[in-house]
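Given as structure tokens, the chain that follows is alone and in the form predicted alone.
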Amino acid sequence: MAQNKIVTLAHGGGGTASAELTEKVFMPALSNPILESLSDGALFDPPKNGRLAFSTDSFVIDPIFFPGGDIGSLAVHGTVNDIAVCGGIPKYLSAGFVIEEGFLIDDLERIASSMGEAAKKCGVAVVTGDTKVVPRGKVDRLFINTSGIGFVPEGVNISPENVKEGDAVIISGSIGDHGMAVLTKRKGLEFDTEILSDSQPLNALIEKILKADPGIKMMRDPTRGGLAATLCEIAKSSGNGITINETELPINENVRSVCEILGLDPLHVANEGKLVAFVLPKNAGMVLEAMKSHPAGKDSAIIGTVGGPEAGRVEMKTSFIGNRIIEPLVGDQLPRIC
């Protein structure tokens, strides 16, 4: 490899280039027993109890690189969370990487460290996966499609039809975090305080909730679209109105006045290491508690509850007279932020 300082088309031939690729970059980085056998699926044992989850995504972020983290931890943070916030246990991922011809190798190697080190803080094995490597200019440097595999434990019950009149509505942190760290990067906009990326596992954290709550009603992290389109998309779905408080809801200053400059939407603006819980009343200090004890969670707060809108409705409590309709934007505020 270190003749070829960059990907070639050859590196996506299948050949003896291909496997340069994946022994010298791919297997350090990601390597388990699993992975090793170098089979063109990965075999693994049910859980004898409870269900299976399964998840996809893939991550086109520009840039690849951002305060707070990279495509590589991001793929996997992503899925991991993806596969948690449905109740299961992550527990194995793929990995599709399309690569553009002149992508450096050394960047290569960074992101697949990068997803090593995600992989191992969130208890995930990247077992199986794939390399394609196109012409340059057909795919903007690299893409990254993970799914997952998790199981869960009988008596776990999340789905956005369990969501009640009265339900507390919980955030785990700050919300858009994530979106303006990699717009500020992506824009070259420079502020006395750097603003990082939220992207983390939540799969620890949502231990804790189920152990305070293992009749957790729902939860959701709020990607793309934020927080904005969770609450409208749980809204619909379970057929109720939703009612937050804008004094309650926790914004990261430099966040707030990044947006306001830029004239966005912190409830818009995407987030990658948050989730939104909804619980019963009588249990939500107890849930915000277990939370709160949690790094992921320090940040929690209790914004709202539901009722009051007309149903399939979020309205916004704000901090002056009157209640905001809250509506999913028609498009993308923030394009490539995942």
The other form holds:
Number of protein chains: 2
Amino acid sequence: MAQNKIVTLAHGGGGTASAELTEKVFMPALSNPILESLSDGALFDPPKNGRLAFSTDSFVIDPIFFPGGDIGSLAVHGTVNDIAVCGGIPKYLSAGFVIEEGFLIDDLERIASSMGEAAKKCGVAVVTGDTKVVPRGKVDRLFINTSGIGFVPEGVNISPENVKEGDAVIISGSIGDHGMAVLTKRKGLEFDTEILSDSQPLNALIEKILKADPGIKMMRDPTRGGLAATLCEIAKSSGNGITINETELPINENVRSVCEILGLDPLHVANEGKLVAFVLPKNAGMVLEAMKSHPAGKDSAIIGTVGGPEAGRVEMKTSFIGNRIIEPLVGDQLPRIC
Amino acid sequence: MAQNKIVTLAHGGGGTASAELTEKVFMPALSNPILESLSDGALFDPPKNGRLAFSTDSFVIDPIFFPGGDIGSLAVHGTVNDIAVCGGIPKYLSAGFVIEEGFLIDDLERIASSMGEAAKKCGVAVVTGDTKVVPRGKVDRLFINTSGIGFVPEGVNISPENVKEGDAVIISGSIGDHGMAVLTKRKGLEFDTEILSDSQPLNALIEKILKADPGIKMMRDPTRGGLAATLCEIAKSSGNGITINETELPINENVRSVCEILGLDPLHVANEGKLVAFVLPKNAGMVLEAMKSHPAGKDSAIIGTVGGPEAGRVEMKTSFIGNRIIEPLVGDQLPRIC
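Given the form predicted alone, state the structure of the form predicted in complex with a further copy of the same chain.
Now the full complex is given, and it begins with the chain already shown.
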């Protein structure tokens, strides 16, 4: 679409320009037989048994290109991961674009192509979509909503209600990478080693976990609000206390340094490719081994156990002395992290 | 939430303020057992047979409150209708909110409540959601994405490929109401009779149509781009010409007058509660009767037939003399109509 280098209001009008954007930008990047029907809705067969999982997420990240990813791949990974931590095998995604008039077609092609590659890697298909264009100044560049459908196999039952005293708490790798990658890019900070976002799909890792322990109790991906928010939420909804050990927390050296300089706590910094799992103590070793055998879980670690403080509270045994209460933030350390 | 009258960035941070917004604004308005699980994804049983329909739409309408509706009910009707015209019985919706910092909590409550009422009326449940808040000036007030899942009964097969020469073309009522309601509100134009948007659900009307003619060939709701864009798209994708009769087109008198004053063509103006159906000629009378028996279809009319001009073209027999070629617009007459 070289003759038409920016997105115009006409591209969102539902007329021939809209059709052109779909045909020339989105279809080549995302193409699959269901999407090609170009009807108002995508049609496909339901699973023969088990349940359906359905999730949605809007992505408003700033900047849209960041070290380790972009808004397109992030929008795929985010919804794939939300479905996968429910025990669902992600299958179908929708994509809703809200684009600012004047957005570069080149950038849109790059983002669509990144979505397409991410979808392929995750084994999902973007089967239905929508594009709106709004006048300059009415949206900051580009927002993407993805919603997704997954098939949850019979017998899989992920729920905070399963979490009981004594369960092991496992994290799938280092914390804080995504938030610090976005923050350093946004602030123009430069360090010897660039911090990369951990934006990645977790569905293949979760398939390994479910194979090792089909009765896995609870999983969640600690995104906005970081690991602290996720642990506090699970402590509250399961009615248990949780204790974690600071010395066991995997944190990349450069993330740790930048957090120290800026006075941030990595426990509150967003992740986009990590999960925390709650496992029966007798299965913990087996699950940990399965997680470490997958690239997305190679730095997995048992970081704590259920029990300790009163119900609904999270405590951390610090590396120095005594315990620290972990609480969720009221808001977030930085807006537009995802 | 009287103590906290505007939405702040903290409400989108995934921490305690986010949880408060969910608990105090969204849950009371949208509550249902699946949503109440507050997990990353909603879980439910698939249909025993038939297929699934999946659709998405982002709503960026300006103004967010307009004569005859608001962005909340519109976001429910829009996705419900996209699923229903595929032959799906709409079941589950997701809702993704992107809110500008400073947005009034009162307005958000009003919109959430309007969504809840619309969902109830449509017989669907909002089962999963997401809220993002962006700094002032980074989005214009509020955008909502809804995605939806419907169950398509066995034997129902809606597709432009079914459309053949001789089929009757039926519209479910007057055209152009939504677009002209938004335009007059936005421009502050005042007329003796206020023009109301036709924003309404079509799923109950479509149930009546499917009961009358389970082999109904094709349906679509002519939203952005109006009836002209929809007919041209179906002419193209079905490989047929289509002829419509100007004298048969239902158009409300005030819509016709304002269109004349402003030089707009009602065929290009958006609808949000109308559908166009393609029916075997022998079933047309029966389908028309079924449509007229439902309030959402009381002004239904047979407006044309398949055939006439060459494949892919739409022609209108005018009330004066001769035929007029109907073409889709390149863009739309006005941005942010939905």
